[in-house]
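Coming up is one lone chain in structure tokens, specifically the form predicted alone.
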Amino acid sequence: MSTTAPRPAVVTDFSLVTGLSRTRKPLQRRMSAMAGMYADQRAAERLAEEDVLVYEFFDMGVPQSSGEVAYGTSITYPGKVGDEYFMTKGHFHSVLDTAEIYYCLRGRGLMMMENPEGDVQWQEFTPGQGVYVPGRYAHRSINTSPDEPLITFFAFPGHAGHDYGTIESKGFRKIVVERDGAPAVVDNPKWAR
């Protein structure tokens, strides 16, 4: 017989159309917090003056411990910095071997992934498609639509944690830019070895 007190179920709300929650407050990333992440620094600085909202996400408040599943929604807005599409900051998990799943609810874009050894992968997001991010891979969502938000549902182990610092200091090896009216994956001119 277990002596552990029962834990209550967690009930959350979010729209499958907008990704928004009526009861949770979003965590927002504006251009002022993202300017250094883009290759075209001058264009990023101009948008930082306007402090454009690049993306927001809703953490549904599940305990950050082993055995739990953290989840929420992420909304990456349409836009570009120079010719580079709006994106999330991107992160590794603090517990490097933990994976994450993203399910596209609306919009289109790419999931960029990279491991510490230098393997780079990307997968397309379209509505109804899930992208599994393996453990050991940093990942970021990139909105390639000119006029529609990229809305995803995500879930990962509660104890995984987030390491944003590595990406802030090094960046990703590849970036996604518009070339001839379509997304193209190219080498990041700012990538630090």
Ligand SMILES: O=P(O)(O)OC[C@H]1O[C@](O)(CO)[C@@H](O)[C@@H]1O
The other form holds:
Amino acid sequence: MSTTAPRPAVVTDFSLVTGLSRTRKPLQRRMSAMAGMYADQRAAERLAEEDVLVYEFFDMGVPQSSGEVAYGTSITYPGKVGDEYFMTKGHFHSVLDTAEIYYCLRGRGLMMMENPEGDVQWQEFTPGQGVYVPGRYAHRSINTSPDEPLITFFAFPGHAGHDYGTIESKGFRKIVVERDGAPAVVDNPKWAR
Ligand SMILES: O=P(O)(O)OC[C@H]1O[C@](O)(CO)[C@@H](O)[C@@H]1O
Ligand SMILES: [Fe+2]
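Starting from the form predicted alone, produce the coordinates for the form predicted together with the ligand.
Expanding to the full complex; the earlier chain stays at the top.
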């Protein structure tokens, strides 16, 4: 939607240190909402009983229309389900060919990406490093630190939308697990063709 009526400039707040906003409410995802996404479902269900908070994000409330820039901060907490690191659900954009930029403010981790044709890529997150997720790539943030939150700033086109269906039913082709004390990218045993 485009309009010629004057629009107020909007001021939003979020901390580049904590990722938290004083004025926006976080959207929180707990283990109970995503237990089935981890390879070790038993371990996930145990954590779901305590309803552990896996990640939260602050969406700054921009209209979901073309021409807008949606943005906010995302905090993925440290933790593991069995040997698999805490991660976001992950999604494609409903308008598939829309990109997204993430900028790491704190912590350590990976952005996992894959496109519908099966190309898989991952990029490291370290503070001061951005990851540009090209259009057509599903994306999931993964926190590989033992004790620090992974905090990122993100921005994407307002009309992009979120498509969780494919990832919820099939997962990503690769998962990230701890092997000999270090993160390793391995095939997802649950991935279904
Ligand atoms: O939407 P998911 O996969 O639960 O992950 C949340 C993150 O992705 C975003 O939707 C941006 O793509 C953010 O709102 C948030 O950082
Ligand atoms: Fe996205």
